[in-house]
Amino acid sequence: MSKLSRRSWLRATGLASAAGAIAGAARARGQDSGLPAAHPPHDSHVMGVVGRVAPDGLKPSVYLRSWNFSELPADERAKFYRETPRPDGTLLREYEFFAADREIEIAPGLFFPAWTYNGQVPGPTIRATEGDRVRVTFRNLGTHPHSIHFHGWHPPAMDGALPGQEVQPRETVVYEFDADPFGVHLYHCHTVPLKRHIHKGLYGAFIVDPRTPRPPADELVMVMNAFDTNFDVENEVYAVNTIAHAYMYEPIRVTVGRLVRIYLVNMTEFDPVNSLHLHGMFFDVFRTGTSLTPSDRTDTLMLCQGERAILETTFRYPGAFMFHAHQTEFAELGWMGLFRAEEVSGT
């Protein structure tokens, strides 16, 4: 059997896919496609993947909107996360993780053998206000040795990367150190070889607000990344939040004249950058999130690896607008997606 190459693989889906093909898919299963009817993206064909993977896989557009596990029901929520308040008004965060093998389908009928953060891609995303107390408790149910590492200030004894950290098979530890400095950070798996195991799936985002909190917004996680499929250190599939178009075919619906905030963190191997293109529009930056005044104003940011930024747009009109890496090639491999603005009812 031939391998999946990245060439193959563009040729295989980039470029044989149609906007009638994605509102066919979505018909057949009774579903709407999203996608405004009379005027499908390009008109007459869109780059990408046809179908949808398994319903029961990886929930791009719920992972947008989670963090501390507010997506689980409270009784699953309060197995991995709890809150203490602590005499100086700040809050002890506590957090169960694990690591786990687990194959996730990335591209309709494309499947991929990952390592995880408890069973997803990316794992889930910590949020704490500057200066809570964050407690991580880490088991490791993997084939391989793993941790974390968080970016932040913490005591190198909670680094996650140096000689004898790695929590081997069956093994537990604890991370504990204060949130700080706010901003939107990232967490990974930091044993060798690194760059296997963060292009296998061990990463996620760690959001610190700053003690006080930003202007109310529409708030999104968005991770960047890729995946190697036949292992040649060259990247098949791209993905925002790790399926291939999962905003083609689910538009993240937002509303007209509410902020919006992005909080985009880069997760991608083997390239030395990647990107993020916004259609019909602008956006305030704030690197790294660290600073209440935005650095740029731009349509277009680039970051390599383990850089991230806050965004903030609003939107002015209603209909769809797309988003994509600026990497044509990505976006072609699936990265690309699209904003649903929506007019408030009665106005």
Second form
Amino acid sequence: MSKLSRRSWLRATGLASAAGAIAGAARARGQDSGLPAAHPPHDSHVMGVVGRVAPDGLKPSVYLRSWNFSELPADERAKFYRETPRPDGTLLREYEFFAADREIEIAPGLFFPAWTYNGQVPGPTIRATEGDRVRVTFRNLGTHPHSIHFHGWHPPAMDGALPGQEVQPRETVVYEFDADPFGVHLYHCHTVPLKRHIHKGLYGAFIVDPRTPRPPADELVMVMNAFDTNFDVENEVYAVNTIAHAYMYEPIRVTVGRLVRIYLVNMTEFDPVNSLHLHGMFFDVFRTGTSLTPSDRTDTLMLCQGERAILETTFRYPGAFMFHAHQTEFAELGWMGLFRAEEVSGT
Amino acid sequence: MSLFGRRVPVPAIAAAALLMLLAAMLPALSSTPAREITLVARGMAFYLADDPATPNPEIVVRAGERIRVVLRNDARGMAHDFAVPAASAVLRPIQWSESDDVVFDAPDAPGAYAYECRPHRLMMRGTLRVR
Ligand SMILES: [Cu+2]
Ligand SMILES: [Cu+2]
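Please show me the structure of the same protein in the form predicted in complex with its partner chain, now that we have looked at it in the form predicted on its own.
Let us now look at the entire complex, which starts with that chain.
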């Protein structure tokens, strides 16, 4: 049997055509300020996935603004996250993590046999302040050995990646380290074969805030990821926060004039680089988030595997603003979304 | 086929045999009614169907009592099973929105026994209390 190209794979599964996504874009444009679109209209292209996934699966719009299990009601949250003040004014932050196999819907009707942290892809976002102690209890409820390897300062015993540090199914380990340095980091499984374990869904964002907080902002977590659905070491579905085109159907609502801060992490496997391009705007770039001074101002940022950055911008105009990978193939296969900027009424 | 010198159609014999078999089984079934307990799997825990607030609840039974556990899986995308190792009771892994049941006899010795979802027993595990 001849090897299917990614495009023919999409045709074969009936996902190619983009009436839905285009309609979303058109709707959004119809309500904006009336200014011409910053880019030529996309309606003439054929654009990837049609329709929406079932509403009771993963929720990219909730994931976007959640960290330390803040999306859960208090009693449920207490099962997974506790914070305890320490004498020096820092916090002990304790997390309950588990690995479990779960089928997730990554595009309408397309289910991916994921390996997850806490049932979700990306895994729960961990957020601490520089100097806090982070303690993660990790239970492997999956069917394969896994681990959690955090980026950031830590001694080798806490690395999770060294020989003998795999956690066997039904074993429990505790990772403990100080949150350092401030910035936007990541965590992921580090069991071989590594690219398989990562791309199956075992990764997440690890944000460390500076002791003097960054200016108040509307903060968003975006993990660029992709899925090899037919195990040919190529991705067929691309997204930010797992579900193809999710933010085309549910645009990210932001406020004109208010600072927006994006914690952007590239967890794409198999493709060496990914990128984010924002229409009609520019943003400041803080590479790895380890400086308070921006290193760049651009509208397109390329990130290598495992690379990440903080982006800051302020919407000047109301209306719809597209963002997507500037690898147009990735964009068409799901990595595309919309911001909807609104003016605050009464100001 | 002939029976006592008369020819009898085979289906009639089969039907009679089936009736006799059912009649023989009836007293056994009715003398050991199983107490039915419905469990729901969701959020990496078991819940009693009528108590959605208590994860992995203690289940109290009498020594030797016949129990039917009905498991419903409300965890989208995840497979869960149910087992009481001390009673050799195992319910096959079921997918989201499926239900299945397992019938077993509680251990004869009073005490605390474990019930669990085998793949997720680090989190989905509770006590079967035998009185
Ligand atoms: Cu793994
Ligand atoms: Cu289970």
